[in-house]
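In the block that follows, a single chain appears as structure tokens, in the form predicted alone.
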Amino acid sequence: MADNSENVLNHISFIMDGNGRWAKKRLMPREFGHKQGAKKFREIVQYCLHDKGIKYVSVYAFSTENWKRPDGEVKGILNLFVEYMNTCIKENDENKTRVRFLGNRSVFSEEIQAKMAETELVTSKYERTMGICINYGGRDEIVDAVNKLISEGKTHITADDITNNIYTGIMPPPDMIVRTGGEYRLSNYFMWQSAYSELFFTKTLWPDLTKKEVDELIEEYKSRQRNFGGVKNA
């Protein structure tokens, strides 16, 4: 039997897919699905961080491509985002979670950018960390990191340079990435960080994801053998 004792789970990441289809199945508007998805997001993140003791959790909340969606849907998502930040600030002593926003925030209004900065500052005293990828694109992230390094005068760029300048910063690469909703792709998510992540795909729509299924996915992760390009016990 393979020795998988080194399969420590420090960072779990979720591609939260299926909110719109969940609502459609119930003959409800897509915005209703996003509201239910936001509730599930809070439940699953808190479960992973505080019940399961995982140090880092990240979620794919809104991609650079999601701006193509109907204006009403985008506005609804952004309203949920602001509502969530207000809750983080108000309940930070109860949640005990550090919040970091990963992505290009320059497209947001000054008010939203200020609220993002305030949320990160207020929650910065906590160790367990939640990364929210918003206006995030994996390719853009790498390009932004390279351009930043060039602007600083770098003429030779290493892998470590990029790792230290991408949005995730202090967060380690995800050990496992879970995509709900039945699609089998990463959709421009964590293109750099996912090089050796274990990938999991479930047909469960995001609002229907349960703690029990999360436990089952984590158990499967623990059963996998991670060689990182080498050979175990060579």
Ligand code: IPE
Second form
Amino acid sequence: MADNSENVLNHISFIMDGNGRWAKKRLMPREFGHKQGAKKFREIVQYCLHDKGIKYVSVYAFSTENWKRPDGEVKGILNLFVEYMNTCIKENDENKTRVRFLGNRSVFSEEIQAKMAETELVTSKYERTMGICINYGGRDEIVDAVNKLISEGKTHITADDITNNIYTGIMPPPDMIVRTGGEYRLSNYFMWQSAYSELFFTKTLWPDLTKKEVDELIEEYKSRQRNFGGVKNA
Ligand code: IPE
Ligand code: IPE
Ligand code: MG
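I have the form predicted alone already, so could you send the form predicted in complex with this ligand?
After this comes the whole thing, all chains and molecules, with the earlier chain placed first.
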């Protein structure tokens, strides 16, 4: 295996897929899988930020396409989201994590939007950052950025303009994107940011992911050769 242990890991991102199948295997409703997935999310984010010392973690929690799911499932996911924000606001000192929401929030009720703003505000004193992609769509994100620039009077748009106006803002692009659940696609995730991300796909269903497997994925990341279009040791 190549030794590229100098590969920096500033940002790790997870496409948390497989909750529904995890529940189905147990003859339980999909909502049960999402509940277990939410627990796993807390464990893995905490592990990456505070045990592994990674500065940025992001997760794909709900896509702009996930509204197609049955009402009950969507409601269940949104309830878990609100529950999570409540614990962030209450137990913030334990989490020590700065929370940022990435996505189009205008579709959410005023109450949820206010809670999102409060969660971001009370956690803003921390450095380690977690981005939660909720009502997130990679294409919409780029279109929104372009429209914002147009409304500001721009007539010529550069790549830097887009980078500075997408939802991720201050977060660097992900070095690693890990998709659980065995599907080999990005499903409209980080279309702009993933240009040079290292991609990892595991068959493990999200609720079954372990810290040990995260460690193994990070080890594999370190062995990858990142070129960014250049030639190593040129
Ligand atoms: C991912 O798990 C969570 C969300 C999309 C909200 P799924 O619910 O997609 O689980 P599978 O893919 O059906 O197993
Ligand atoms: C991607 O998973 C979205 C999230 C994990 C939030 P999906 O389960 O929605 O993706 P597809 O529909 O299988 O591509
Ligand atoms: Mg899925």
